[in-house]
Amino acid sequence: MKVTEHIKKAKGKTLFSFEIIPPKKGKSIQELYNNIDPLMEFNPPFIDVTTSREEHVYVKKQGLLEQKITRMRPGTLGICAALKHKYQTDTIPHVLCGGFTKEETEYLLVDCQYLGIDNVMALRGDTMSHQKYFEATPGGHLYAKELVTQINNLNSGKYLHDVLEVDDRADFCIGVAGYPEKHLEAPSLQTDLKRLKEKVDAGADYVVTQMFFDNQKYFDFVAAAKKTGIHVPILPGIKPFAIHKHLQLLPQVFKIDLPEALIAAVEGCKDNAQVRQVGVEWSIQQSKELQQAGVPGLHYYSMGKSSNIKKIAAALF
């Protein structure tokens, strides 16, 4: 079922989902059952599949190091395929501009459509640690814009080399990230918002933000977004903080500014456990406030790992 759908079917109630990232190579799929399972009893509709690109590392040849690229998470639409199958849920795998060429990424789409995969993340995806810019993979997407054009024309039955007569078509919902508070290389929100109305009239039928922890950034941003013309159904990120790291490492990644209030809690802190008890609690307020005004869902960054999520979904649902 389309995410769209489930909102639809809900008929007002906030739905609860959240996101999760591949095992590292050699590592088991159990793992993320363990943590996905505690999940469950909160019923969500789908879960997102996170895709890591490739990264450069070094190996030793003849005494030399020599530069190979790989994919430390590698699996998403495989997870995807067995996480459906398993617990019987909707799931969603991000599809990147950033490492796949145009027909990596139609290859990819008609797999999905034989799993059976309704729904699909387009996202740019990040820089490599070598660029200073973003940078095209040859033969692949610049924009999410233009991979959402590819997405909505498969849809169409427009291949990339052939336009066919199909008896069975995709039908993808596709979902794109918004910054309540800007991507981190746009000149301004204004601009920002530009360019979520071009995904949006490319095809886009949802929109899920970057996490944030002041819940105006969230209102204003949809406010904003509305005047713009973009009348899409718009999911709130919400990642729990959990570690005293994150005081310096979030804001520096995703360019996005700490209320003051979660900022005195966190350093008051005398370690880790303290700071997830922390993010637990900011978590839960931001959401009660989020849920009673009437968010579509609300999507939570887990990483991985579920204890913290579960302890803020059972304050919630």
Second form
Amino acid sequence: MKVTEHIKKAKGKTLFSFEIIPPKKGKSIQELYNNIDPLMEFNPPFIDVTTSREEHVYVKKQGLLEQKITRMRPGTLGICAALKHKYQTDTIPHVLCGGFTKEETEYLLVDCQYLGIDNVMALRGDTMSHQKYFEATPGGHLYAKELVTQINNLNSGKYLHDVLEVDDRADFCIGVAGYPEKHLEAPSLQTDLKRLKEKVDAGADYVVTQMFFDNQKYFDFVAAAKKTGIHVPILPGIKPFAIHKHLQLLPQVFKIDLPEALIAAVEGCKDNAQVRQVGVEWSIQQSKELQQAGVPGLHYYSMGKSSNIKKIAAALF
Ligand code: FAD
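Given the form predicted alone, state the structure of the form predicted in complex with flavin-adenine dinucleotide.
Now the complete complex, all chains and molecules, led by this one.
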């Protein structure tokens, strides 16, 4: 079932969902199951599975380090199929521009159709570590909007190279990313919102936000999005603070601001176990306020560990 249908069916009740990261190549899927099992009692209508693009790795060859490019966490679609089968829930693969040609994307979407996967999250993906700016993969897309257009074309029966006989149209519900504190490369929040509107006009059905720790940022973003003409559901993305290093890492990587009260609480912690507890309490407080404001869903970034998400979900759902 589509995310938008889940939202309609909930009739104003806030949905609980989360996103997981595929294991590193060579690791078993069991650890993922062990982390998802405790969250299933909260009936997530869908689970997102991220996609990691290729990265540089170094292998030792005759005493010298040789650089190779590989995807360390493949298996997004396989995991979606496995989770859908095991938990009888909808799963959402993240589909990236970076690292994929349009052709490969089409093959992936066809696989999704055969697997009964109704939703996809369309994203550009991040810049590779050696690049200063995002570069499109040859034969791939430069912006998420172009990927949304490709998926939407498929929904209209339009395949690449104009395959003519189509009697089984795709019908994907398309999610895209939104940034309450603007995307780090965007020159302004208003410009970024204009770009978001372009993704919605191209066919995106809903938005999931980047993490934020101050709810006012989300409320202002939703109001500004509406003013820009964006009327699709905007699901807040919530990340529980988990380690002391997040104080530097999160602002550095995502260019987000942390509230003073959260900084003070984390600085007062003796170890990461205490930081994790602060993170849980902060997320519960954030989530309760968002739930009371009637958000369509709360989407948690689990980063593969579920014990904190379970505590938050238990306080809310
Ligand atoms: P876009 O919408 O293409 O925007 C990227 C930048 O380009 C923005 O600054 C935008 O303002 C600008 N822009 C857009 N169109 C134009 C234009 N026509 N001209 C000039 N500028 C333009 N990354 C992963 O690698 N894997 C994942 O699974 C993943 N999941 C995510 C899930 C969520 C909910 C979120 C919020 C992010 C996720 N990301 C993931 C990170 C995402 O890939 C990065 O934030 C990426 O840098 C931008 O992706 P986007 O889809 O927002 O890009």
